[in-house]
Each structure stands twice: as C-alpha cells, then as structure tokens.
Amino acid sequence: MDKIDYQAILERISEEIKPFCGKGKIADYIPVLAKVPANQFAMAITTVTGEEYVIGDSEVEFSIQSISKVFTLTLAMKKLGDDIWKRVNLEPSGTSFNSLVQLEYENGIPRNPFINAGAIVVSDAIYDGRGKTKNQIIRFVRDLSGNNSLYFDEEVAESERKFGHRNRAMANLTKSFGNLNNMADEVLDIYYHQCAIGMNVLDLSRSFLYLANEGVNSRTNERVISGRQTKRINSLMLTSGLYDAVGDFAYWVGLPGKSGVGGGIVAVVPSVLSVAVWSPELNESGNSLVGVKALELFTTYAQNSIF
C-alpha cells in the first residue's frame, strides 16, 4: 500500500475550504473570544509513528474550550474507573450543550460528560482542592503535548466566570440534586480554567495521540489509560463529542472527535493518527464551520474514516 502524502492533502484542503470562510460566526457570548480575528485557519496531523504535518496559522494559540473535557474525563477515569458513571450518563443529549431542562428532568445526572453539566460533574469528581486540581490538569496537558509552556489564559477564564450565568445555574441545580460534592464556585473555577487552556493545533494533535494509540503516549511510550478506557472515550467522542451535531459529524467525517467554541476540533483515527483543525467561525451547532468541512475533506482524501 502506498504511503499517504498527508502534506499534499493538507495543502489541497487549505485551498478547498476558502469558499467557506466568512460564512460562520465567532462565539460572542464569551466576550474575549469575540476579539479573535475570524479569517484564520490551521490544521495539524500527528501520527503514532511520530510524523507531523501542519498548514496555515499553526503557531497561533487559541482557547480550546470544551475540548478540555476529554482531558478531565481521562483524569476522572484514571482516578475513579467506572465509578464515574454513577454520576454522569453515557448517552447523546440531543439538546444544546448548556441545557438546563434536561438536567432537571433527569434529576441532576448529566446525559454525558461532554455537555457543560457533565463536565462540571467531572471537575467535581477530580476535585482535590482548587489550586491542586488546576495544577494537575495543566501538568497533564503539558505532559501529553510535550509543551511545558502551555498555560491557562486568565483573561478567558475571567470572561467565562463573569458571563457564565447558565453554568452557575447548572452547577447549583446539580448540587441541589446531591450530585456535586464541593462548593459550586470552586468547581466552576476549575471548569472555567480548563476551558481557558491555550494551545495551537500541533499541541492539540500531539495531546490527543494517546487516544489513537490504545492509551499510550507514543512520544514518551508511557501508558496514560488502558486500552479499554481508550475505547470508551473514543466511543463517547463519536456519540457526544460535537454537541447536538454528532450525527452530522459521524455522517460527513466519520471519526471520533471533540470540538470547542473557540473554533478547534480534534479527531482520531485509531492506531494511525490524531488530527486537529482550528478556524474560529462557528456553525449553528457551535462547531467550527470550516473545521468540520476540512475534516470531511481529510477523511475523503485520506480514505481513513472508521466506517
């Protein structure tokens, strides 16, 4: 079988996505994100054998937002194993990522760990003191990416806190049902900071490589989680990773993936690679409009959808 020319594929995608630029909308409900220049695009591939390919604004750091939920879920599974599923369910939500209605109907048990309520419960599950937990999260992401300069963007975290009225409502509603063990404000501080991690696309593709490599960080050859847990997280990304647009993403792209309203999306081809894309303009579902199209083209040209 001929070796796939990933760089040529990235260059082709970079040209073909140009007509889609300008057709989305930057997330403006977090005011600091509204300042990000819209006309940016970057994409990166990291293979399990150590090859890397990039194109576009690949050195620009952006707020990963909900992509961070995969990292905290990994930490929760390392800490609690399957006990985490006593507090959060495993089903697609079918509603917006910040829905309060579903949370009340289901007695404070979030539908999955990738909607906001679910991620807040996961943050509570790994809580070991506010400062210690934040340090644990950033160290974990630095280890996965190999970039020790990764940071929490405090301006983004403060903007999240100041305008996070619905998240506060979700945290307090969850606590009223007895599914939040710690003070809501302290848990939310952890949640806001994890969403405010700044990375570029290459950092992001490197940091997800363990999910393409049966739970092993191929850069260090260290096991992050078990192969069984890796399968579980990939399954959840496939069914719940792109808010209420997971069906469209599975249909058009066909990979487990996770998105964030900062415009990033990362996906994995099991046993082969991880691929990250960033373009800040979003579609109606809150996913990067150009990013989704770029990943559709990627799996088409590389012929590496899981289906």
Contents of the next structure:
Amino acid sequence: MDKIDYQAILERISEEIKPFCGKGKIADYIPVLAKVPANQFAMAITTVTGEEYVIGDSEVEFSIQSISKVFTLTLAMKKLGDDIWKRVNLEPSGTSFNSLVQLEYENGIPRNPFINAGAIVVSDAIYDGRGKTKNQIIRFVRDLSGNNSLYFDEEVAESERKFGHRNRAMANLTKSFGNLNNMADEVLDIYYHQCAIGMNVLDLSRSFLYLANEGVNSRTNERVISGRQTKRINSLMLTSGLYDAVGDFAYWVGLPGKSGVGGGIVAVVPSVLSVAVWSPELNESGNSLVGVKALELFTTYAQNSIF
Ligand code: GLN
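I've shown you the form predicted on its own. Could you give me the structure of the form predicted in complex with glutamine (GLN)?
Let's see the whole complex now, leading with the same chain.
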C-alpha cells in the first residue's frame, strides 16, 4: 500500500473547512473562554511510528476542558481497576453533558465518566488532597505529552469556579446520594483545574498516543495502562466521548474521540495514530463545529477509521 501523505491531507482539510468557519458559537458560559478569538484552526497528527504533522494555528494553546476527563479516568483505572464502575456507569447519556435530571433519576450514579457528573466522581476517586492530586494530574499530562511546561490556567479555573453553578449542584446532588467521598468544593477544585489545562494541538495528539498504542507511550516506551484498559477507554470514547452527539460522530468520523468546550477534539486510530483538532466555535452539542468536519474529512481522505 502507498504511504499516506498526511501533510497533503491536512492541507486539503484546512482549505475545505473554510466555509464552515463562522458558523458556530464560542462557549460563553465560562466567561474567560468567550474571550478566545473565533477564527482559528489547527490540526496535528502523531503516528505510533513517530511521525508528526501539523497545520494551522498549531502554536496556540487552548483550554482542553472535557478532554481532561480521559486523563483522570486513566488515573482512576490505574488506581482502582474495574472498581471505578461501582460508582459510574458505562452507557451513553443521550442528554447534555451537564444535565441534572438524569443524575437524580439514577440515584447519583452518573451515566458515564465523560459527562460532568461522571468526571466529578472520577476526580473524587483519585482525590488525595488538593495539592497532591493536582500535582499528580499535571505531572501525568506533562509525561504523556512530553511537554514539561504544561500548566493549569488559573484564570480559566477561577472563571469555572465562579460560574460553575450547575457543576456545584451536580457535585452536591451526587454527594447527597453518597457517591462522593470528599467535600464537593474540594473535588470541584480538582475538576476545574483539570479542565483548565492549556495545550496546543501537537501536545494534545502526543498525549493521546498511548491510546493508539495499546497503552504504551510510544515516544518513551513507557507503559501507561494495560492493553485491556486501553481497549476499554477507547470503547468509552466511542460511545460517550462527544456527549449526545456521539452517534453523529461515530457515523461521520468513525473513530473513538473526546471533545471539550474549548473547541478541541482528539481521536484515535488504534495501532496507527492520534489526531487532534482545534477550532473554538461550537455546534449545538458543545463540540467544535469545524473540528468535527475536519475529522470527517480526515477519515475520508486517509481512509483511516475503525470500521
Ligand atoms: N469545564 C467544563 C464544564 O464543567 C467542561 C465541559 C465540557 O468541555 N464539555 O462545564
């Protein structure tokens, strides 16, 4: 088979997404995020054999938001194995990522680890004091990406705290059902900080490479998690990684992926590569509008999908 020219594919995508720019809306429920200039696009590919390709505003750091839920889930699975599933379910939510109604109906057991309530329970499961847990998270993400200067954007974390009324409600509701071991504000501090990590697209695609490589960080050869756990995280991303638009994403893109309201999306082609895209304007489901389109074009042109 001919070698795929990923750089040519990225160039073609960056032209073809142009008509979709300006059609979405930047997340403004976290006020600091609303300040990000809209018309930006970047994409990066990291292959398991060590090749890298970038295009667009690839130096610009953005808030990874919900994408961080994959990192904390990985830490929770390392710590607890399958016991984490006593506290969080494995089903798509079919509702928005910050729905309270479903959590009430289902007795404080979140549908999956990638909706906000699920991620808050996961943060509770790895909680070991504010400072220690935040340290553990940022060190983990730095190791995965190979970028030691990654940081928590305190301005974003503070904006999330100040306007996080729904998240506070969710954490307290979960606590009232006995599914939060620590105080809500302590756990939320972890959650807001993990969401407020800033990265560029290349950091992001590098940091997800272990999920394309059976749990091993192929740049350092270090095992992050087992092959079995890698399969499970990828399955969860496929069924719950894009909130209630997960069916659309599976249909049009055909890869396990995870999005965040900062406009980032990262997806994995098992055994081949990870691909990250960023464009801050969102569609109605809270996923990057241009990002989804770019990944659809990517799997079409590279003929790389899991199906
Ligand atoms: N920090 C955001 C929130 O809690 C994360 C949501 C997201 O990216 N979907 O609402």
